[in-house]
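One chain comes next, on its own, written as structure tokens: the form predicted on its own.
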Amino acid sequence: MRKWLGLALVVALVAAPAVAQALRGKVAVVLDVGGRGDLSFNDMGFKGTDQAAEDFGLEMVEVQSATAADYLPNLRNLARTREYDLIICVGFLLGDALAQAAEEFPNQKFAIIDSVVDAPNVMSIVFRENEMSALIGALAAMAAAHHGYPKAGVVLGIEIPVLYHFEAGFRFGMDWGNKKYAAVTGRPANVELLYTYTGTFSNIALGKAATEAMLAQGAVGVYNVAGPLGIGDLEAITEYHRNKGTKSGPPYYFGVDANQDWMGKGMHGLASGMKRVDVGCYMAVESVVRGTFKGGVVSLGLKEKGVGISRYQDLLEFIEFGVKAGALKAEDIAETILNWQANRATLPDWIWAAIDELEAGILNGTIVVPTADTVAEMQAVRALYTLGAP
């Protein structure tokens, strides 16, 4: 997950030349076993970290984690030097040793992405997953009505709480979704879910083989929530476009984590679920710098742009993202952008201020997406959304 800071970081960055002058310290970035170059949740973490490194005057250490038995051990490495202001953990899966790091070095400063450790010395950044989902749920489920597919996907990950997030979200979206294209244009839309749970997020060829799966049920599009995973989701819908000589509309990849609609010189991409590690990582480096650090729990949503859909300024902003992470030739960028501006023109204009729509009802607090935390949560919400999914 690398990429460029988007918009919510403007102010943050206005100030901070001043303070760079004042500081000069170190930042460690872990990375849990899904590693670097995902083009989402990983590169989004040490893109983060690493521009206020660069804005705080900071040096930033980054550190791949192999396998699960890494993960103590390199916190525990980092720690025991005590030249680090802060170590940020990136992933949930880091929550259990950092969990035990916080209790052996209480005076060193941690903050971890996407789980809670409670503890005094750790920032828990967690994201509401479940708004911008329902967003995209929408999307779908309105797509494929209009279009007459009968079905949407959504290939994830390792079945674990953060994910639920994005499951409750994304149903309670497609349930809107199906309610407001009935509404205006006077026809039924009772869109169904086709979901599956890898047990992975690092087998691309096991995301492609879900994603082709489901295109062979009729799936409009395919919603990542695995990170890398999601190379996998892009390749089979791709192949399926190149089979049927067609380069817009759908089947369409819907992103994670980050901007992903330029992937594929953004023949695919309708839009990303974007969740912004980044934000988070420059928001806990921030608050040590300036001297607010303090443990406990941060949740960024729509309100505070921790979490978002993606726009047009979004694209422009992760193309650069893409380019400088040799994923994307400067060469292609207009291509890219005209590709993209086609493939989102085989909606009509009414879908996407119905998005607008339901993001300012989220907004507003008219508007309250379900969540789940626990199998019987989760359980609950497919209870309620089913979707004619079991």
The other form holds:
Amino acid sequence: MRKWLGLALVVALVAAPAVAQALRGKVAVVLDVGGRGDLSFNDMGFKGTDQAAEDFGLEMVEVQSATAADYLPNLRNLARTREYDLIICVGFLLGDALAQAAEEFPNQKFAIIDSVVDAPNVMSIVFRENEMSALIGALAAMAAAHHGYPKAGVVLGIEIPVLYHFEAGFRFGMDWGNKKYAAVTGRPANVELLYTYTGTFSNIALGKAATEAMLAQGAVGVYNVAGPLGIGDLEAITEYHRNKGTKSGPPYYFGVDANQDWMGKGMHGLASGMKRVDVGCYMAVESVVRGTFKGGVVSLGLKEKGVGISRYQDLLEFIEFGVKAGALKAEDIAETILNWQANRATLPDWIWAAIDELEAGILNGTIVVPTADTVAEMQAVRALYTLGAP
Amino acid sequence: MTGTGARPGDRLLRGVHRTLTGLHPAVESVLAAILGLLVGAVLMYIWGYDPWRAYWALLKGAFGGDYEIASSIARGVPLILTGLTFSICLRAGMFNIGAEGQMYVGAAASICVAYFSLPHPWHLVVGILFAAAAGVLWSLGPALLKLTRGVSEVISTIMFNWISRFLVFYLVAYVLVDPRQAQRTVRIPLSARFPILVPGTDLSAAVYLAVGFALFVYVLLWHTAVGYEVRAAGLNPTAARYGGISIKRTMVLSFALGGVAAGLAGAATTMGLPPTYAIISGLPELMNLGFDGMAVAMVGRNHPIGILFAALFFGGLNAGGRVMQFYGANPVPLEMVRVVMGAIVLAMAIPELARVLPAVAGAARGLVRTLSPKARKEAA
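The form predicted in complex with the partner chain is what I want next, because the block you gave corresponds to the form predicted on its own; please supply it.
Next comes the full complex, and the chain you just saw is listed first.
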């Protein structure tokens, strides 16, 4: 509970106090076609809402969508019952459906992750993914320079504005990492970027294929920005290590959304760009319970602990998450932690200190990470940080 | 349709409606449905869900009121059309798996209406025509391959599905894309959308298009000479050819008709399904409508009127399945809902599956002929 207190405080300060309404005692989560079991985005939405329901004594219902044609009917079905205090939509793709449902049911409170729906009864929760992606980008560039690799890779999903945040942040971070490496070691670093929009959030095989291609071109690792595709990314990296006969070190896997460092017994996951969808969902439920719910945009970044780079405490929390999901055996926990520590030790301390420095800079506002929401803005960022891949 | 009048098609018709159990087809379907429901109930019971409550939720969610009925019909609309694609070709003796791909190109073609403006009904009509034309063009590929090179339509339609899928992926991402919303295409303008019939539901006037086309296919196949030729060619191509029927003509005709139906299914989705009225990257609202249509065709016994009922049944299953997920104290998760739906659909398709086995065997022979050079030489 302690970790939520800071957040609750922020919420209490930001949101205007309102008269608490009688609660009906039920919340619902609607997931998009990606569905449960991704160990990342959707599972986190479930985790956060489930935790909040438990903490506040609510009943929670989860509704998945078999096809995109189900989004709007699912929202209507739930709203029509008038039994739910809050209906949370997990995922950008539900935005259009929610815009319509929010208009049809003006007295129903909704929240949506990753999309902005302009309605008084919708809390739109968005994340500043560029901030933690900058940390991962800096880490990847410095790791590549340190180990003598020419490149670092990013495997992305469908080309939607949310993913531009990741790409923009990663580019800035790599540029920062290159400069930092040169400044510390006195040797120039020109680590270049490899990036692919695979056009899918579900075809794991494409993640594997894209990663294999990047490793063949000398990537020090890949940052997964496509949810479940990371399973394929990690598989390619694990096979690469097996063929090389190595157990740790490059190439590394950089996880996303959840802390995915523990996956594959923690052997190759160096760090994850965490986007705490669970924190967003928890916050939305809490605001309804406390009567502070308000429509509008809530932006979560490093400062609000809505995003971040994975650390040891997060590893323990998400190992538990993995065990619960059946993706990690309880007897492998100790080994996973040792593997992870061994992998982290393949980089010198100054690199980790540099990451802390970048994080502190972003937090106190001395470093501003660029972001992009449209094609034009993305092209501007690409032009600014070319990294051999305009 | 099993009368014993003097019309020349009656013997053929009797052959078509021979059933697995010797019972009336409708009775057989009801028995199969009961069997499927029982299997689903057992599955739910084993996994600790209350089958009664779940089926009650299914029934209420499917047909419990105006809203529910409208939602069920809306869900079935595209399936009527893709089901017809499969059935028409099966009646002509071919195994057309291409509805999926033809529907994709139809949907993409209908999006093109966003680039010009016309007054309301005409804009919609032009979009429908675009979609139908695209579906026909896409279906002609496998038809011509079969006519000229003897390529099995099973293989070519599956291949064309993949080509269509990636072509439409490309079109969505680079050509038809909305510059401000990179995850989808430009939206169909208001003037080219099917009007919503029941406010607050997905039911649009696209249902008239689907039902109308089904009736048209029924009249064409069973009450015109052309339709008689198509069915005769399907029942026994050799006899039909001997009787002076051009197999090539019936083949192209049935493929083209199927293409129209599949293209219209695409248009019914892009122009008739709120709230997006566009194709989303990855085609999540179109995916599998073509394959589900094959199941609808089986349950509907490959008859246009049967397909109407089967599509309503399918729409009801889907609409009710959504409700099963949150109804009651121990709701059934989507995975289990889909298992139960699968059991019901499979049971209902078995009678028709058994009946079309000869057609399946014929398709398999065609496959072997396409794949094996030796058999091809012998055929030549």
